[in-house]
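The chain below stands alone and is given as structure tokens, in the form predicted on its own.
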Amino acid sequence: MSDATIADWDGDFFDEAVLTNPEPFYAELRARGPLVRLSRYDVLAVGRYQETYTIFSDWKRFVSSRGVGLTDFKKEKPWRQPSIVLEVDPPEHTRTRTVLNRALSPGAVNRLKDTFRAEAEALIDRLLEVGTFDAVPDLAEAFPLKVFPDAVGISPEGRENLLLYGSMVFNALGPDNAPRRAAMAHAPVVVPWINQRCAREAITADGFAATIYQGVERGEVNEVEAGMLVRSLLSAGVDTTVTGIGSALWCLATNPDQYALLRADASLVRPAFEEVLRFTSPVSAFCRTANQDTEVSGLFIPEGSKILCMLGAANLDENKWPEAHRFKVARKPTGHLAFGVGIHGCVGQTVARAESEAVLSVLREKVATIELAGEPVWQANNSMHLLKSLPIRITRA
């Protein structure tokens, strides 16, 4: 280990203006070494793909069980409780997981890729009579509302809740700042609604739900259990959804080079949503900490140290992806860490897959043109990159 000291800077990553705009954070956070320590937060902050990697995918050193935000839960109470998927390590993820890799199983998800499309064909045939629309709400948000709590298997009534759960969520990874307040301020009215429609009673026969109740039965969860399995699906597999079909529609109008070049190819549909999700990064950031005495790149990190893992500068890390900055549907940007990696990566990820690529395909095949039609506005979110509003004019085909 090296005399290596990590440096201080008192850079601001959850100011609204860097959560709505983070590149120049990103830049700066990679350019002052491996390791930095964010002074207003005392966390330590690593924005190079390489270190990154590194203590994203080691869950013995850097666990999940102290919370995925600032909160350490081994000094202070989180705001509910928590994840058993998200925020365990083995031997107790092992267990969790293993129902929720059943659920969503690669046949699971096969089976409802016919539906995918026809739904992404029904939703877009109908926006190309409007012609110009918001994509946000119009596509990226009516979409997954659609099809994934139908996978699930929960009731139409009330979906909209939804969003703002995952606002919740995802911004009380942060620190007490008004988007968390703004989101939390939801809690009273969302968080009954969620827990109800995670419960045996008000699911579908045959959803994932179901398929994850089965558990139950076979002595793997316990009833509580299962239905908080079916709240992590619900909490993360609508927003990261939405932002990933936001970002493509966004980066594709914004590249009509590019996007000429998915319409002449149907084989880049995949590739060209991994590179929007490595370029975009729909999951900013997400935290680890360190459960022992350890370093990295020569650094010491001492015990107990919160590290807030910049996924989405190491997406852009030019010494891993050459021209990171250029967003290039051929690019095969294989080891992005847009769904993380290792034992926690995204257990949801097939189906983040199987609905962007439906929405792809149609646009590719239907639509001519992608412009903006108006100045895209993007929502300031403590560890979510996502827009708010993207008013865009299509043609058809």
Given for the second form:
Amino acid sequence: MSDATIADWDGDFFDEAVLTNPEPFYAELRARGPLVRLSRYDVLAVGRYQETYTIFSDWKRFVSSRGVGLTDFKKEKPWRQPSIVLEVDPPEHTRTRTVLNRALSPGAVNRLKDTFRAEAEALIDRLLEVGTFDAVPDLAEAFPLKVFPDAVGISPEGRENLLLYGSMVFNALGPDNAPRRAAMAHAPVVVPWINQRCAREAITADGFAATIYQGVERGEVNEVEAGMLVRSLLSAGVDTTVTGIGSALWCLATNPDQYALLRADASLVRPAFEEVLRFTSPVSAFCRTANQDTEVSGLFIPEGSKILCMLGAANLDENKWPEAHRFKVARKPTGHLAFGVGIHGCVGQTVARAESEAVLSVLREKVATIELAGEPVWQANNSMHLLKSLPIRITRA
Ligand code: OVM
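What's the form predicted in complex with 3-methoxybenzoic acid like, now that we've got the form predicted on its own?
Whole complex next, starting from this chain.
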């Protein structure tokens, strides 16, 4: 084994100016080598495609059970009871993942497509009447906040808590900075609300949550675990899709030639969304923890090292993606890491695609032009690259 030492860098990913504009950080990270040590946080960081792929897919050496944020669950108490699917390794992971795989299966998601489409039509018809609006609250948040909790099977009231909870979950992966503290301030109200929504008596008879609870009858999970898996859906399914849809609108508003291509060819809806994911990486970074002394690309990684895996940087690596910094709806970026890779790869990606494809399909049919009506504003978040505000103007086709 080679034991070359990983060089230090004092770059600060969790600075609010970097979180809202991460590209320069990503570029410097890739330029500095396969791995760097971020001295401020005493974590390793990886941002080239190949090594990010290697570390993210190797669940034996680089575990999730010690947490996927900066906190090492072996040394510090997590802010909430760990997720029983995200923050575990096989064999525990295999059992819970099976239950989620079934609940979010292609068949289950296919049955929702007509509803997603009808909701997208109703929403975009209303927005065409208005013309100029903020695409973050009025579209990117409005659409998932309607269709996703309906699909899970949770009651309509209090849904604004879902965004507040998502903000806690994703900011909690970072250090104790201002975005994390602002999000956590809502915990006393939001955490009990979420936990109540996950209970068997609170869910509807026909959603993803009901399928998860069928895992109890099948002897795969107990009732407490089923509630925890519903919590996973509510943790991971809202902010991510809000960000994906918002970033799609941002990409199209700022690349009118690419929107014209999409308008001309319905078969580009799916690849266009994959390119949005590659180009913007809604989840910017998750950690893994080295569970043994090991090496990657000839560099020594001591046991216990946290490794910040910069999916956003890997998705912009010029060595993997020619013209990586251009948004091209026809690129078909197979192998992008926006959904992760390996056993922990996004279990809800079929739902995410169905939601975004409903929105993009209706958009390309009904909307002739999308343009900025003001400056886009990004929201500092410790593990997501998301918009706070996107003023746009749309015209009818
Ligand atoms: C969870 C979960 C799963 C994926 C992502 C996520 C950090 C949470 O199981 O709670 O966001």
